Structure formats: C-alpha cells, structure tokens
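A single chain, nothing else alongside it, follows as structure tokens in the form predicted alone.
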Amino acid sequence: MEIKTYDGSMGEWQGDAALLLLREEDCGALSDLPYAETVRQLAERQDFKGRKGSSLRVPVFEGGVKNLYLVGLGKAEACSAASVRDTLAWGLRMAGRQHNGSVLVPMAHLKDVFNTDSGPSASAVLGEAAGLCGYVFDKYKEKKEGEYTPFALKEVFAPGLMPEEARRGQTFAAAQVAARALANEPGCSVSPAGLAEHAGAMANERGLTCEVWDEERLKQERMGALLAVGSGSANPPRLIHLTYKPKGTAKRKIVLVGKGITFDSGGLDIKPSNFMTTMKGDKSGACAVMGVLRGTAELGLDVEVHGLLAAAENMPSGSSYRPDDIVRARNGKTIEIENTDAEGRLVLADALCLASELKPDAIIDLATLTGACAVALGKWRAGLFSRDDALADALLAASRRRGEAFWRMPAEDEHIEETLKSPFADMVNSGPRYGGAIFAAIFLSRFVEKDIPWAHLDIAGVDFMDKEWGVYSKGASGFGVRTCLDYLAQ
C-alpha cells in the first residue's frame, strides 16, 4: 500500500473515498473541517455524533468522491494517538473491503492529539494503521469468484503528510505483519527446522547473520532443557541465533529471546482438546523476535541486536520427557519436571543462559508463557516482569507510544520463590496454581546473570485475537513487535 501527500483542496479530491475521524466535539463545531456542512447536518439528524465505535458510510453520487466514511473517536479528552491508530485502521479496513482503491484521510483537525515530543507523529500513526489494516491470514483458503472479497485499498492520501515518518510507520507495521504471518502458520507447515529455514531466508534478505544449532550441536552445547522438551517429537529442536550489526559503531548491545514452540500438545501432561487449538501460536515469541530483527535492519538502527529463538515441538511419545525427570540446563542448574506442559520456561532457560554469555546491555524475552498471565490481565494486555526499573520504564514508554498495552507485574516474591524448591534438584519447573505467572518469571530469572538488566514479556492471551479490533485481525497478533522495535529505536 502506498501513502502519498495530497496538496489540493478537499473539493478537488478525485478518488474512491474520504475518511474522516471525528471526536464528538468535532461534529458541527469546526468550520474548517473537511465536509463540515455534511457532518453538521448528519449530527443534527442524529445519524452520526462521533461516538467511539460508531461509523457511517455516506454514498456520494456527484463530484470526485464515491464514498464518505465518518468514524467516531469518542470524547476529545479520551482521544490519544493509540486510539486514533486503532480507529484509523478500522476505518481503512472497512473502506478497503468495500471496493475503495484510494482513500483520502484529512487529519489536521486532530493535530492537538499529536502535539507532543515524546509520541509518534500523525504521519507515523497513519503509516502504521495503513500497514496493519489489510492483513488477513487466508493463504490456504480457496478464492471462489463471487464469494471472496479482496482487499482493494492500494493508495492512502493525506494532506500535510511527512513521507519519511509515514515510511517509518510502515516499517513498524511490516515487522508486525511478518511476525503475524509466520505465527499463523500451522505446525504441519512450520516445524523447528522450518522456523530455522524462515529465519535463514529472512537473514539473507535483510543482511543479517543466522546460525542454527541442530540436535547434535545442542548436545555439545549442553542445552539439556531445550533437548528435553523436543525429545518427544519426530521434529527435533533447534536453537536459532540471528544477529544484526550496524554499519557504524553500535551504541548498545541488546539480546532478544523468543519462545519458539512450533506446536504445544502439552507433552505427556497433555492439554484438553479445546486448549490445544491455537497452539500453533506458541511460537509467537520467536516470530516476534524475527519481526523486530527485520524492522531493526530496515530502519538501520545503531544498536547491535541478537535474536535467540528456542524452537521445539512439545509432543507425547515413547521418547518424551516425563514428570519426575531431572534435566540439566546450560548453566548447570538442574530442574525437576513436575509438568511437561510448563515447557516454555525450559526452552527459554537454555536460551537465557546463552544470552547472558553474550554480555549484553539488556536482555528481553518474549513468550506465550502462562495462562495465569492471561487470567490476570485479560486478552488485551500483556505482562511485563523486570528487576530493572529503568528497563521496565523504557519498555512501558515504548508500549504507550505504539499502543500495545503492557502492565508491570512483580518479578520477585519471597513466598512464591519458596515454591521453586525441589528435594531432588535445584528447582522445579511448575508450582502451585496461585501466582503462576510470577512463578514463571522467577524461574526464568535463575538463568539470567544478575548484573544484566532483563525484562520478561509474557504475551500469553494477547498473541491470538478471536476477532478483529483496531489494528488487529483475527489470528496471530504479532503483539510486542512494535514496542520492542520502538525501544531499540530510542
């Protein structure tokens, strides 16, 4: 999709549609608002009042515009760059599905929403919304004529556009879409080795380096926890190491670690069938890391970034790891297995050890780790756990700029820490029901050097959307990509 500047007057616009984002206070209040008289009359007739979540399509039979779309932002006091981004994506998606190939989006009347030095510009938000609105995972569906409605939108025009900012927004969006597309792929399509192939292809395309450790190398490298999780599958595990280095001197070195369970049956502690669907998305953390690396390379950031993807398929078989087994992680710590469905923290344990060995300035892991986090925060907000206030604050600020909701959770709790103890090993991999997300974060902390700032992003719940809303389509969300990319860009 192309985003272009439009310098003419509203009355001269020749295209398929015009899209107006309106707050309640805008309806009938601004004389310089595009199509102000039409908006005023519709407001008087109670057809459209700018309420949040409302929309109205007005067919136009004269002039150069075929359709006028009015989309409500709600009250001005509650309007933010994030709500504009979501609402704009919704409006563009609607226009694209209703056979509009070109849309004009005036946004000058919203300049006060973007009047801040710390937030994204209107042009950047437009680039993100345009890049995210049209994605849908339908590559395996038959496209029958008359039943399939293609997304028609190809051009978005905006008065006063800053092209560089818009392109930057599109880069953020493309990184998230890439993560979505890969996370949506079923387990029959993407195995651990298949994930490594995708990573290698992206590395070649974006100028990254990619090193893959197969099961033999994993044994040599003492990756016992990752090997245990993958032991029950015919598709052996992989450790994938992506590296981006800037052309000049790197200001910092950051390691991103992604959970890459390409399918999670639960292992011998098998999941109920209704909990097993969508488990193709248990690789969302690894896919997000790949998306961030892609965006980092495209933006040419002056930060050295490593992506460690711990990839395995958790399956039940005669060779599976078992409850009561004791496995040894890369740093020598032993783990008693109480639940084979608490596998994500095991593959991350080995990867976090390796991340620590790289001596970075910070480590960030992304993982669909615990249902407990989704229970605590719902399906629209992810958990952030960190022992480092500065890193946590920086990530939360990035998440606000990009409209991805995170909530900081405790990363330490002496009472929950007690439940990690095992009479037979250094720790257990699963604890009591209460505080499960905190238990998992404390478990992971045992594999990160204490002097390295570290944040754990638990994206369980937000990784998969049951329905479209805002910038999100149904299916894998790519949640966390834009937040981490924004953090690196700072």
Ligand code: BES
The other form holds:
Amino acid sequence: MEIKTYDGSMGEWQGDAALLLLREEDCGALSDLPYAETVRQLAERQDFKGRKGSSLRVPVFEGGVKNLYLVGLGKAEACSAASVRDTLAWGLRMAGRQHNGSVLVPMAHLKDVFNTDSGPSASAVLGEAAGLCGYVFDKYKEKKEGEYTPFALKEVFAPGLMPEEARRGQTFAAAQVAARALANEPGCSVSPAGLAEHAGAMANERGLTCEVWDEERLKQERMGALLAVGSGSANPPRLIHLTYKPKGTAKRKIVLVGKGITFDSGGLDIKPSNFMTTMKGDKSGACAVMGVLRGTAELGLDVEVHGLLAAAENMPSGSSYRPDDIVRARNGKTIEIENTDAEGRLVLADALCLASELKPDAIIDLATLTGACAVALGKWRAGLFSRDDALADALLAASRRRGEAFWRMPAEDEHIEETLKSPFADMVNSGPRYGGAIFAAIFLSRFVEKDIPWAHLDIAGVDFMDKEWGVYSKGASGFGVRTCLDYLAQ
Ligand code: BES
Ligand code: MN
Ligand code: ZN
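Alternate state requested, the form predicted in complex with the ligand (shown: the form predicted alone):
Complete assembly follows, chain above in first position.
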C-alpha cells in the first residue's frame, strides 16, 4: 500500500474514490468541508447524517471521482483518534473490496480530534489504518471467480500528508499484520520448531540475532517447566531468543516474553471441544513479541530489545506431564501440577527466570493466559498486571495512543497468594476459579527478579476476533504489538 500526499483541489481529484469521514456535526453546511454541497443535500434528504456505523456509497457520473464514500463517526464528543482509526480501516476495507484502487482521504476537517500533544497525528493513524485494513487470513482458500473479492486498494492519497508520520504508522501496522499472519497458522503448520524457523527467518531479514534452544539444551539449562508442558507432544519445545541491538548506544534494555503454545489441547486435563477450537491462537503472545521486534528493527529504535519466546505444544499422550507431577523451574522452585491446562504460566516461568538473568530495565510478557481475564474484561480489552506504577502508566498511555484497550488489574492479593500454597511443592500451578487471572499473575511474579519492573499483559480473548471490525480481521488480531512498539519508541 502506498500513501501519498495530494496537492490538488477536491474537484480535480481523478482517482477511483474519495472517503469522507464525517461526524454528525459535520453534516450541516460546513463551507470548508470537501464535497460540502453533496454532504449538505444528503443530510437534508436524510440519506446520511454521520451516525456511527452508517455509510453511504455515492457513485459519481460526472467529474473526476467515481465513488464518493461517506462514513459516519457519530457524535463529535465521542469521536477520538481511536474511533477514527477503526472507522477509517473499515471504510478503506469497504472501498478496497468494491474495486477501488486509489482512494483520497481528506482529514483536515478532523483536526481537533488530533490536536493533542500526546496523541498520534492524523497521518500516523492513516498509515496504521491503511496498513491494517487489507489483511485477511485466506491463503489456504481457493480464490473462486465470482465468490472471491480481491482487495483492489493500492494507493491512498491525503491532502497535507506528513509522509514520515504515515510511514511510521505503516511500520506499526506491518508489525501487527506479521504477528496476525503467524498466529493464524494452524498447529499442523507451525510447531515449536516451526515457530523457531519463522523467528530465524525474520531475524535474518531484519538484522537481529536468533538463538534457539532445543530439548537437549533446555535440559542442560534446567528449564523443567517448559519441558514438562512440551513432553506430551511429538513436536518438542523450544526456547527462542531474539536480540535487537541499536547501532549506537542503547538508552535502555527491555525484555519481552511471549507465550508460544502452538496448540493448547489442555493436555491430559483435556479441553471440551468447543473450548479447543481457536487454541492455535495460544501462540499469539510469542507472535506479538516477534512483531514488536520486527517493528523495532524497522524503526531503528535506540533501545536494546530481547524477545524470549517460550514455545511448546500442549498435548495429551503417554509421555505427557500429569496432574500431581512436581516439576522444577529454572530458578529451582518446584511446582505441583494441579491442572495441565494451566500450561502457559509454566512455560513463562522458565522464560521469566531467563529474562531476569539478562538484568533488563523492564520485563513485559504477553500471553493468552487465562479465560478468566476474558470473562472479566470481555473480548475487546486486555488485562495489564504490574506492581510498578511507572511501567503500568507508560504502557497504558501507549495503549491509548494506539487504540488498544487495556485495563489495569490487581497484581497482588494476600488471599489469592495463600491459594498458591502446595503441601508438597513450593506452589501449585492452578487454584480456585474465582480470581483466576490474578492467581496466574501472582504465580508469574515468583519467577521475576524482585527489583526489575515487570508488566504482564493477559491477551486471552482479545487475541482472536470472532468477526471483522475496525482494524481487525476475523481470526488472530495481533493485539498488543502496537502498544508495546509505541512504549519502546517513547
Ligand atoms: N490458553 C488458555 C487460556 C485462553 C482461554 C486463551 C480462552 C484464549 C481464550 C490457557 O492455557 C488455559 O487453558 N487456561 C485455563 C486455566 C485454568 C486451567 C486454571 C483457563 O483459563 O481455563
Ligand atoms: Mn491451557
Ligand atoms: Zn494456553
């Protein structure tokens, strides 16, 4: 997708389409609005009033443009950079599917939405929306003539574009799309070793280093929890270590840790079938970390960034780890297995030990960790757990700039802490149903060095979209990539 500036007048625009995002208040007689007279008449005829979720395609038979799209943003007071990003992606997707190769997007009339010091610019949001709108997971599907709608959109034009900002937005989007594309691959296509291959290829392309530990090495390195989770699968586990080092001196060192369960059947505590579908997405945390590293390299950030991907397949078999087993994590702590389906915290335990050994300025983990988090927050908002206010605030600010919703959750609780106790080991891996997401966060905290600021992002639920909406396509979302990239870029 190319994004270019447009210097001409609206009347002279010769491309396929123009896309006009309108708040309800814009639909009166604003004289400096592009296509003002058309908009005014359509509003008067009650055909389009800028309502949220409404749209109108107006074929034009005279003049330069072939299709004029009006897309509603709703009331001005409820309009934000985030809602513009989502609506823009939706509108561009529609235009692209309706065989428009080039679209003009005037945004000057929305300047007060973007007129904040800390918020993203209109050009950056356009770059993100344009980069995100066209992706769908359809590579395995036959493209039948008449059934398949090719995505025609190739060029987006905007008056007064800031090209550098737009490019930056596109880099953010491309990082997220890479994460989605990998997370969408089914378990038969991406095993832990397969994930390592993808990571290696990405590292080669982007000038990162990639070190992979196989099961032999994992034994030597005392990664007993990761090995236990992977033991039931014919596809053995891997620990993947990606490193980005900036050209000059690094301002900070950050470690990102990703849950990379390539398929989560639950193991011997097998999931019911309606909970097992979409569990190819249980590697979304690891895919997001790869996306962030890709974006970091592309932006050339002056931060040293490490990505640790804990990859395993959770399967039931004669060699599986069992309920009642006691496993030993890398830091020597023992864990009694209450439930083999609480496997994410186990693979992360070993990876968080390793992350702490790197002595970074902060650790952030991304994981599709608990159904409980999705129950608490819904499928459109992720959980943020941290005992460090500065880190939590910085991540929440980054998430607001990128329109990815996070909600801060408790990372400490003395009563839940009690339920981690095991009579036979240092802790159990699973507790009572209530407060399950907090239990998991407290469990993880036992593997992080106390004085290192750490945040845990539980992306269960948001990692996988049931339907297309805003910047998202059906399936893997790549949620969290832009937030983390924005945090690193600050
Ligand atoms: N991968 C799941 C969590 C999940 C659920 C992700 C729904 C995305 C959507 C995780 O490994 C899991 O199975 N968690 C259990 C934990 C329980 C056994 C303590 C859960 O949430 O039920
Ligand atoms: Mn599980
Ligand atoms: Zn899982």
